[in-house]
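The data below hold one chain only, encoded as structure tokens and taken in the form predicted alone.
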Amino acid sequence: MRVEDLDFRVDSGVYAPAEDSFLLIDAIDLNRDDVFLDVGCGAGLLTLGAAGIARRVVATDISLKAARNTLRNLKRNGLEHPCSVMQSDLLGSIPPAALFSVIAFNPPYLPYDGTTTQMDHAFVGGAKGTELTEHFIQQAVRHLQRGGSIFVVSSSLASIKDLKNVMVKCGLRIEVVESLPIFFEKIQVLKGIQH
């Protein structure tokens, strides 16, 4: 299913797909037999996408707004039953024994720069742009299928370095499978895979 096609609206106060949003989607090739969670779902863009083609797809957001959203979101387009969508930090909320084959998280991955705004939650990772994302890391690897992939946003303005750093250390296979310049970043997308 293309993203084109869905009948997809964004509420008040629920991050707006972007670039990296859809630098994310076209890193990630999803087949039927895979079982896909989108942390940080926003409006479920993504999860959407996902909807048509995996065999089951969870989509978690610690807005309880942007939650709420994707579940409209994925009813609008008929796509709700192979679905389930929560309001979780992180992974906070997926059972211990939920395993994924392929887990994706657009982050807030920028640095703090000092300013605070009403959407700092939606930009904002940490003093260096990744604690959050390496937070995830840490979590994700746990519910990961033997085999299975991780794919995050990262920006040039952050510290990818120790990004990758911490994704070596929960033993994964780092590639950029995606990448754009933006203004004054590049982002990109790393794919991490399970040894």
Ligand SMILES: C[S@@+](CC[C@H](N)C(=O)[O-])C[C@H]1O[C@@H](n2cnc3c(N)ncnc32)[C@H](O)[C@@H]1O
Given for the second form:
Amino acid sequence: MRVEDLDFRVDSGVYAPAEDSFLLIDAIDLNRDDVFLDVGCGAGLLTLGAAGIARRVVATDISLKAARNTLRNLKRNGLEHPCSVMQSDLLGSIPPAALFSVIAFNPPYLPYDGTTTQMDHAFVGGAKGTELTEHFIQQAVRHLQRGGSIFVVSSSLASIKDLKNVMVKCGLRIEVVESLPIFFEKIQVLKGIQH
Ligand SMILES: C[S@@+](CC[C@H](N)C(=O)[O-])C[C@H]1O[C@@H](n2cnc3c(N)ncnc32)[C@H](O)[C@@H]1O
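Could the form predicted together with the named molecule be given as well, to go with the form predicted alone?
All chains and molecules follow, beginning with the one already shown.
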């Protein structure tokens, strides 16, 4: 499914898909046997893309506005059938026994710079930028099928080294699958493969 063909709308207060969203979409190669979890779904672009391919799709966001926006976008495009959307802090509302073959998160990945805005939930990932993503990795590995993959976006402005250390400690082999310089930072998509 091509993004241009979707009736896709972004509600106020919800992250509008940007370079990082598209980089993550490019990095993930789903097939029809996959069970996919989109953490921090925002307006749901990744979820909608996966809904046309994967066997089952679950989308979560800590923001109720974002979860509702994703559900409305799914319905607008008749793609709600293989999907569940829920408000959740990371994977906190996912049933303990649920397993996924692919889990993705385009997280808030910037370090806190001392200022506060209403969109911090979409941009700021902690003092060094990676804290939230590190928590995500620790939770996500418990919901990964054998041989499954986790995809996360990170920035050169954040502490990618710490994030990689957590991924390795969690038993993941890391590949940098996409990389893009934008303005003063380079964003990367890290793939963690369970082995
Ligand atoms: C950079 S936006 C990405 C949105 C969308 N996935 C995309 O790529 O366009 C980050 C998203 O993560 C969500 N988020 C932030 N903290 C979260 C948490 N603790 N649990 C789940 N989602 C979270 C935000 O509300 C926001 O929608």
